[in-house]
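Okay, so here's just one chain, in structure tokens, the form predicted on its own.
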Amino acid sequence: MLGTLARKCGIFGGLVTMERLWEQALGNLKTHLSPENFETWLEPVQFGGIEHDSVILRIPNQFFAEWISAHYLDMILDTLRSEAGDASVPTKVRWELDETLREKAQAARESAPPPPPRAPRPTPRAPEMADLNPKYRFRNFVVGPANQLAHAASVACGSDPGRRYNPLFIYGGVGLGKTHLVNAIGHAILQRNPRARILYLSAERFTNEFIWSLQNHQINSFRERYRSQCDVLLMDDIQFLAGREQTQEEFFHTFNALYHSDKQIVVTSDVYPQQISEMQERLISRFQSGMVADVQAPELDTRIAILQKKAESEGIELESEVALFLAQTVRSNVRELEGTLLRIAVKAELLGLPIDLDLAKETLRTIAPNQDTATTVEDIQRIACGYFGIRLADLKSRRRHRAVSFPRMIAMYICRQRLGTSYPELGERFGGKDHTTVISAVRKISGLVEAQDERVLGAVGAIERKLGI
């Protein structure tokens, strides 16, 4: 597959083959990526071999170098050096056009999803129907202060779409439910209208389509799609979009055609519209124009009930002190919530034992060592007062000091990334302090985090490692 080079590397201790590197690079790539990027992008890639301080890639035509070195080239070096165990790995790359790599290029490409047909379909309904999960419905949802205002905005949103919330822009955390309620959305429009032409994808997936309409002269088709024969447009991960400004153009003009059409437009992403970096102001503008609904880490309550929904659906039995211990135990995402339980479930029936607290705690110690210790907002705002020379009394008071309202703002930030605490329950645990100003806090911090700001990298790192994070 890869080459004709057969000769050992000294760099990589003598004993692998450059041609074995480079499959196992390739081997674990393949689990960060989707398989239609990986198919698309990486599959027809070919390893040279390294000379002098490049390593070598042979490539089908100069499209994929632009793309792979503005997309995956650091994801590439870095998994070569890992698979390596050396430092030492080449940090450039030569590219190298091999005609005789277009074979495989068009392979790959036929791979990716085919524009839609030319012809009308018997049925109006779109073939992404199907890409509905049938788990993620507004009923199995469990509704509490962190998610309120998305869950009622969703519901308005399938009870009568392109009229009362368009657009609807949905954020939060990873593992929040953010898809769930999209695809819950997605269905309640089902249920009323079961000829309703509803497309649901990923920006990511929206990316590679217009990409492969380019390629092959079919862009017509594509926009027909999407402009056209489209009733309800459902998005996940629009921040996908960031930096590629071709793809946005398109989707902005998309988006026009939709909302003057009055077709319902559900987006979500995991940070709030203007925090996305390198998108179109005027996208930004079409996003706040509707109804912006965050999704928050659910509060103590909620999670003992999204525990107790899911041991229901799977026909657990969950006490509730196991409940309570793992809603106190597990606190970033709903997602490694529920999953939790789900090992626990498995771990009890391959032994033949009962779910109880004794089992909870041991299968939370193997899956971190550390939950003991778990950490707390506490446990945070002591570091941070210790690491700053301040007192508490002065991080929870309303100082405005910058000697005191920096590092205020770093824990709450901390706590907020680590904990996965709401905001309001923030506010209560810094002084009584509104939510709104715990949320300024977060996202002043997270912008000098991406900013690569030295003195907050310095001060959250510190922080993070004397709390064993």
Contents of the next structure:
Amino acid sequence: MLGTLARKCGIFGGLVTMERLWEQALGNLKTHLSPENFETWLEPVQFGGIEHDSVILRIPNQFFAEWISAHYLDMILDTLRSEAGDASVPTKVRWELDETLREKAQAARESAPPPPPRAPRPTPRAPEMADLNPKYRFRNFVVGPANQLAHAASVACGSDPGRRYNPLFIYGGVGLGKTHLVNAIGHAILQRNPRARILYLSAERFTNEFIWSLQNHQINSFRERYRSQCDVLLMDDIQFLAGREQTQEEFFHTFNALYHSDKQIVVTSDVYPQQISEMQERLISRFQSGMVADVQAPELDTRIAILQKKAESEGIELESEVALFLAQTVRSNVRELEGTLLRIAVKAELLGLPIDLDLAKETLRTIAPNQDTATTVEDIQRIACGYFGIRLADLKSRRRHRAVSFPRMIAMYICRQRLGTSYPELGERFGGKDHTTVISAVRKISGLVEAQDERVLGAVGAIERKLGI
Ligand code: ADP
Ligand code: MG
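Beyond the form predicted on its own, can we have the form predicted in complex with adenosine-5'-diphosphate?
Next comes the full complex, this chain leading.
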């Protein structure tokens, strides 16, 4: 027998209506959760309809069931109930494991299409509406060699906005702390000057608001808000503007208006200004005119410190051998690192076990079964040696002869591109070289790749094909 809700949905067109119901419920939940939690725990979940007296939810792995049951299930069921306007929504959930969701969730996040334009908020905004994430502060940002410069420049912006580093351009890979730093700048400025008018938003939202304003004849108030009523503009993920000529044009004028009135501008991107595809030259040169700082994947000690800080703030007891194991295993991305720690903590709590090495290993095996088979620095080194016909010892040696230095640079470049390993760590793994040596090797090969150098493209392509990446 179908539940009342299912029957009701059936009348309005079956699955489609149910899916809309789920979307509405998600929209509602989104307003109650932090973006981080929403993205991590609810976005990857799929609504599988209603059967008998159960809601079917498809999840990427078992931990979602555990975590969601512990934290969000009541809220989900309540929201479904209120969206359906029906008190008889089933109270049970049937979880269905769907491993493809894990990849899908990741892919969707990486190439998210713009959501339907949202109406901009009324102006002017009060400071507390700056949309800053309250969790992202300087005090809980762990500083290490990989992010030192970006951190120092951010702190300077936070204490003296619009003066020393303007604009500040922070770039680096996914999950390495750009959004955290930018929010922390906003908080620091507000702390000194609670009246500062701070706008924090993604370039995607800027685009959507701009389009909305054009369509609804609100362009003047849009310009007013971004050019005249703003003291600090924090624009996240500027690479979203790639190829969007008209929005770039608008942003260019916004930038100039703010810049000429000494207002602080901070921009983040996943790549260096010149590498942003389809970006107007004049914007690129604006970005480069101030301070450009990168965030790299943190090296081992910083990863350990991040885990410890996170554990402390979440009230998780984390022994140093477990921290070391996790930091050694999850290398490239702080978001992954934090997610792994939380999952282990959830598991420990649910099973009533201590967080020890066994549990950590076991959990990593189940949530990241590919971890063992994932490409490593050693794989890349080995295959590069095979391709060029040199010995591993030569690859890691200090010899500068082109016959070994070229393969070494190629291997470093592939490691950096494909694994996101930090420069200092790559230095270590290539026989204890300085990180600046690695940086210049990677730059050199990047330049040759861009220049379509046939020998480089051939080598990189062949090695990557062998690796199956
Ligand atoms: P990005 O914007 O570069 O993709 P985020 O700023 O969203 O990355 O960072 C991802 C997660 O990792 C966030 O939860 C953030 O707080 C955390 N994080 C990143 N770097 C650090 C760091 N150095 N210290 C503490 N937490 C960090
Ligand atoms: Mg970000």
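Note that the structure is predicted; figures quoted are calculated from it, not measured. Whichever C-alpha set is largest while still superposing within 1.5 Å between the two forms counts as the rigid core. Numbering follows the first chain given and starts at 1.
- Relative to the superposed core, R192 undergoes a C-alpha shift smaller than 2 Å between these two forms.
- Annotation: Cα of G389 displaced by at least 2 Å between these two forms, core superposition.
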